[in-house]
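So this first bit is one chain, no partners, the form predicted on its own, shown in structure tokens.
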Amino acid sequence: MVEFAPQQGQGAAAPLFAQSFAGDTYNTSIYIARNGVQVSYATLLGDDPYSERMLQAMTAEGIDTVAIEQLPGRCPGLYTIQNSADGERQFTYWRRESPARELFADGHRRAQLQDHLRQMDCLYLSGITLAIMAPEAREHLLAFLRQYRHDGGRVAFDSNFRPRLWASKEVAREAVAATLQQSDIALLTLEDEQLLWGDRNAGKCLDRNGRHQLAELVLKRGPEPVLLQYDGELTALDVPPVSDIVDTTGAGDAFNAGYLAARLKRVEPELAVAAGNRCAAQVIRHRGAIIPAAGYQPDNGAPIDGLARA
């Protein structure tokens, strides 16, 4: 999406905004690529100048854009950020006409995209991916994920619940649960889980998600310790404090990127959580979801002997 982030020191009456590009899976893809993992991004864009600049931005980050199709006469969605004094963010969206909502809807485009996705070692999607799709397209996606995993692929999923995108909580619950059934790695946020499912605490959330037989479950809880469920063990891993937070936009997406990039490099899950925390800590010190590439430090913190058991 097109992003407008308020500039520091601007008054509330007439703020000035910096224009960039962002979106949950896009943010994660950018930071995975910056951490040295090959990434291909799949979406639908328009043929407008902003869409062209999005493609240029992805290419500059080293992201493969072959799976992105541009639809004539269309343009991407847009959102603005508002920040409170502690850096917490609130979004306003304009995305009803976004072509990304038609992903997996057209049979011909879907077949081409599926051929491309089968070449990937791991697929990452979110609850927003599901929410913006038509129900029929969502069913096609779930059927593809089932076959993709059967053929040896891995799926990572962040439920990322945004109530306004769904017809009802019941529809969202059904879609999220069905996707978790086709996932290997779940990267969840307790606040989202509580909003969607009404979980009273982290224990209830972990118990409920246990039925999905996930290989890895990561539960993010803001500044509270991250909970990692892996190989039959539950581990609480501290989140190092960050004192100079200016904008929490993209924090969870950045964590996911650090975690997934480390795991794709076969780093142990505990060390991958630390990598996720380091990535998120960089992002929340800047305004907007994507910090300038020149200011980003790729994560090389895992030791050489930190190889995954899986």
Second form
Amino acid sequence: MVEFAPQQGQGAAAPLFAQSFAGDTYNTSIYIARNGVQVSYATLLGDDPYSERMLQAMTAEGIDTVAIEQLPGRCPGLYTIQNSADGERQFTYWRRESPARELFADGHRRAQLQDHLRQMDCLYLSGITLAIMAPEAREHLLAFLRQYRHDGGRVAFDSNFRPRLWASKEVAREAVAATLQQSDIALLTLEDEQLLWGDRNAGKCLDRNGRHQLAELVLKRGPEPVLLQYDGELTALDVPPVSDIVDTTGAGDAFNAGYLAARLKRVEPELAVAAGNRCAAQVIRHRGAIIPAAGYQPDNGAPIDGLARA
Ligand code: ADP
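To complete the pair, please output the form predicted in complex with adenosine-5'-diphosphate; the form predicted on its own was given just before.
In what comes next, the whole complex appears, and the chain from above leads the way.
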């Protein structure tokens, strides 16, 4: 999406905004690429100047954009951020007409995209990806994931539950559960799980997700230890304390990137969690989901300057 974040004159009738690009899977893609793993991003955009600049921004990050189709006469979804007096951030969205909503809908485009996706070692998608798609398109996606995994591909999924994007909680539950059934790696956030399923605690959440036969289940809980279920064992892994947190927007997306990039480099899951924490720690010390490339330290397993180790 196109993002407008307030710069000056907050609360004024005509505040000034800084324009950039963000979105959950987009944020994750950027940090995976910055950690040295090849990424191809699949979506639909328009042919307006913002779509063009979004493509340029991805290319500048080293992300492959061949699977991004541009629909003539269309323009991408957009949102603005407002900071209220108590420092809370409020988001306003314009995305009903976003071309990304047509992912997997058209038969010809879907066939082309599937050919491209079959070449990938791992596919990553989120609950927002599911939420913006048409119900029939979701069915096609699930059928594709089933075949893709049967042929040896790995699927990673973050349920990222945003109630306003769904017709009802029941529809969301069904789609999320069906996708987890087709996933190898689940990167969940306890807060979202509680919102969607009403889990009283992490134990309930792990029990429920246990039936999906996931190879790896990672449960993020903000500053609380990350829970990792892998190879029949449950491990609680401390999150190193982070000083001077500025803005936790995109923390979960960045964590996912650190984790997945490490796993794709065949790093063990426990160490991949540490990489996830390191990536998130960098992001929450800056304003916004995407921190400047020049200030980002690519992950090579070493501690990040100024951050304690767990
Ligand atoms: P989301 O952004 O999806 O809500 P979380 O809030 O659970 O996700 O945070 C994701 C990750 O970001 C955590 O697992 C941790 O690595 C990091 N993180 C978030 N909040 C903090 C914090 N207060 N201190 C240190 N790390 C944090």
